[in-house]
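In structure tokens, one chain follows: the form predicted alone.
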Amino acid sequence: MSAGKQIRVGIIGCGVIAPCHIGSYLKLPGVKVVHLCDKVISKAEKLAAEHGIEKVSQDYRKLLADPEVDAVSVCTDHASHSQIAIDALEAGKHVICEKSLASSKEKLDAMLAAARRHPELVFSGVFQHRFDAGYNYVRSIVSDGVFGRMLTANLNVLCLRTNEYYNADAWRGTWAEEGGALLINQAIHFIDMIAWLVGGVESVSACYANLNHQGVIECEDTAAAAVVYRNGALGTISATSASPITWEPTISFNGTAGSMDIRNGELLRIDLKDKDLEEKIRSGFRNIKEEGELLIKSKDYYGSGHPQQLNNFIQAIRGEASLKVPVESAAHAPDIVLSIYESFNTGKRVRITH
């Protein structure tokens, strides 16, 4: 698609994280926003009534038939993101698809067999905080190699999710439709993050449990995994939304010229064998910090990242910018996430093919 040209999006499922592709793409110049789709039809008009947005449908085929429709975002429950991707794809729609792309590994593979096919359209999968500065940074470090030889990288995730949280959608915490509980919905950020930061994991041995959500959803709201990165690294996954902590995801590095911890983003504690090193470290996450202290007035909504990523995507089919989640990337992450549940389900160590 030519540089310039105005791109034309249709949403499919208007929930929760709707909204925030909305506002992400009204900020796009050349963007518009033209069919939301969504099973509840109230949900669809109600979003576009809102924001003036002309057609609404109720079935997402509609919307993919449409001509005027460019480009999709899918924010619709796990269980279905597969086969509406794969869909998009086939009706010649760029694609991106919020987490998890997919609540099997069956429909992951299916997806990326879709993609496979039309290399000639973008289809990426959300994860937003590949974008964020201070993440952006600690990858750098990794990349310098300021740790010296990896030894460590563990990850845990404080979440809290209610029982009312749950109730508030009959997808939520089923094993048909969300694919899981935690892992799959929230801890797959950090999930995802950890594995980016490192380079990628190469197998899990899990456990999981429900341990404060009985009665009220199926699948778990606890969970730990025991990981082997491909860079010869050991560590540990683990996270709950049990936590009366809202929300405190926490990455530690540890290396035999140092480690590291960044919690929620920003450097929690640095200790280097080099410490002039160390120093011009913390004075770049003191930078890091001070300007998104400038820019956090002009983050209206959920999720800081999504502008940049949804800007990405656009620039992708512009032709513009190379894209930085391409949905090759994106498995990873779900992967990771189901190897944990195939591990304690099996009892045996799985290994991420993704």
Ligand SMILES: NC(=O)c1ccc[n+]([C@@H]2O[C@H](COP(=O)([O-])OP(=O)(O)OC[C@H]3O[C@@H](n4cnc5c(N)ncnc54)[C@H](O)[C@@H]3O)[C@@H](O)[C@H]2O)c1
Second form
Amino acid sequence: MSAGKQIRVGIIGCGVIAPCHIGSYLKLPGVKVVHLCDKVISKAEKLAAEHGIEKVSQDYRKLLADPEVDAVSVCTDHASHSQIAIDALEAGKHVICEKSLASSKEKLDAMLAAARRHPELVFSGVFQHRFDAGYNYVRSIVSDGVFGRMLTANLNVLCLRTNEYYNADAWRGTWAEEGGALLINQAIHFIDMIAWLVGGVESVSACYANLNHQGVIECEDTAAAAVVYRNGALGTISATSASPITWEPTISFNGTAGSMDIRNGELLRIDLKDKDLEEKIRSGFRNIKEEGELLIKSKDYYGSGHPQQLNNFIQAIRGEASLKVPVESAAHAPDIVLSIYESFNTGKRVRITH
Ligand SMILES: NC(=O)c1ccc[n+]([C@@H]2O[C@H](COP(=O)([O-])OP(=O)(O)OC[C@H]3O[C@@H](n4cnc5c(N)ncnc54)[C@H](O)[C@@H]3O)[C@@H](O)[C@H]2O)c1
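Alternative state: the form predicted together with this ligand, after the form predicted alone:
Now the full complex is given, and it begins with the chain already shown.
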């Protein structure tokens, strides 16, 4: 696709996250949202009316047969992602699929096989925090080796999902449609993040439980895992959606040259052997925070990484930028999550394949 050519987008699934995709696309020059789809047609019609979008469909295959659609955002429940994304590729559409790419390893494998059959198409998975300035800064200092030899890298996710949240949509908290609960929906953002920062997970040994949502969901609200990273470092993942704290991911790195804790992408604590380097990093975080606050004040800021990720998706379609979250990379976190379930279910350490 040539530079600057108009890209026409279809959205499949018109629930909570769809307006964020539409709003992000509408900010991009030369991008038009032309077709919406939801199996509950009134949801597609309502969103279409709000944004002046002419075409709506109840069956996603009708949207995929629309020759005016160049690219699709898949914004449905987790279990349906795989088939919809595969059908979209087979129909010749570029695809960006919401997290979690899939609800089972079989479905994940099928998506990656379809991606290999269609190298001519752009296929991305949403992990919008990979576009956050703070996390990009952390990634650069980790890869510069400021912690020396990485010894441990730990993630703790505290969040709150109420009974009302789960009762509002039948697919949430079910093995069949969500593929899990806390890990596959909420913690997955930061499981992706810590794996991306450290350079990938080799294996997990894990456990999970439903401690505070009994009778509401069939899957887990709390989980813990021992992690071996590909670089040889060890670590832990702990997470719960039964905390009174609504959203608080904390990532800690401990190495032979020092350690650091970050919370919500901001510096919480740093202690390096090299105090000049420590001060340089503190100042790096201060600059990012000031720039972020300026961005929030500007009227263009949309409030999350979605605008940046969807911009990158469109630029990759036009051949103007390389894709920052290719599907192969977006498959790593779902593979870790599904391996955590498998580890507890089988009592074995599970190796991550993607
Ligand atoms: N990246 C993020 O920060 C973020 C935030 C929220 C949700 N999400 C993800 O977005 C996806 C959707 O979540 P949501 O909260 O919007 O859910 P939702 O239930 O509000 O919306 C999903 C919509 O998809 C429709 N749908 C399901 N199967 C369909 C099919 N086969 N054809 C057409 N429509 C179909 C449903 O009717 C529903 O309207 C999930 O993967 C979720 O994890 C991501």
